[in-house]
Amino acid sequence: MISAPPRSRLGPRLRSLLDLCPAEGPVADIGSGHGRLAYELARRLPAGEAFATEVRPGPVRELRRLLGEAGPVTILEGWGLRPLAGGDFRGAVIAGMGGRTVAAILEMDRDVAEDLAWICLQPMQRVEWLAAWIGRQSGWSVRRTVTMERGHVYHSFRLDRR
């Protein structure tokens, strides 16, 4: 069993997103931040199947400090889905960003997104804008859930390749 890094507990917002994710990998947490979601994904998957990405060296160093160099999560550096290009990933999670940023990532890295079996999204704002954008895409079935944490409503989307 993987031992938990300090403060690895997930609140209701991230727990609901984790529950929406299939337990199949390899999977990457895009823009992982503190790495707690990536760590929890690693606990559910065979060794070597959980990845966390960050775009800049400073956040990458912090992620390595939080998760440990030899931890259960492989850390990749790069913007959006680009660090996944050429890999054999089943899914990706994008959370903690605005809906327009999420859509921009999926648009700019469309070739990588189209190779994934599933994508879970949880925008922090512009939810309806992202929902409308998702509705204009083809080839995905969509499931949407809602959760509350500290008086805020959070919407999560799971896109599965048809």
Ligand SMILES: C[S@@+](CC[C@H](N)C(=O)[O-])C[C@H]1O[C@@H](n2cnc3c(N)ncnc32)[C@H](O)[C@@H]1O
Given for the second form:
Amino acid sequence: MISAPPRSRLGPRLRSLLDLCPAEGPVADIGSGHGRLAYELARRLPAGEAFATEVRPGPVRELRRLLGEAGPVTILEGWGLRPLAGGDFRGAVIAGMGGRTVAAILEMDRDVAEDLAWICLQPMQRVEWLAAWIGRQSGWSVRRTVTMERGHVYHSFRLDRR
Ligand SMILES: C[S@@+](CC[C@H](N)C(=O)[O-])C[C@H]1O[C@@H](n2cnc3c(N)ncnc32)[C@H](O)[C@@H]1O
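Having seen the form predicted on its own, please provide the structure of the form predicted in complex with the ligand.
Let's see the whole complex now, leading with the same chain.
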């Protein structure tokens, strides 16, 4: 998974997610993996406004290798939204995880999530479970898009603080 260079073009899945995100930072790509989305987010923002997180030292090292020490993305280590605590973030993206993990991340650090102006989500499994969970949250307006890549359907959600 973490093998292609971040400068490679985004496929339809990540392109549709990027298109859904406001061009507004500071923003963090949570569980950035290969870092391609974070790199494209950085290209649309002033310097210093794009962040990428990974949960453990190994993936953090790989992300740093792919994006470069002095690249346009600041890399943070930690679980879910925790690396954002105390920061001044406008947005966050969570993609490539199951719907239950996405919800757990948003629930575990609810105070951090509630300080964000927008959150974009692209779950890999349990999509309808996550959609129902989102429907039970208050304070967000929700937009949903669908795209296909290699025969798979991907759903993205954009939550904007009301
Ligand atoms: C399948 S990859 C997705 C990479 C990229 N976001 C994408 O959509 O292509 C999932 C990544 O999320 C990271 N991850 C999983 N749970 C996490 C958590 N609780 N907090 C931060 N990162 C997490 C994993 O280490 C992995 O790199």
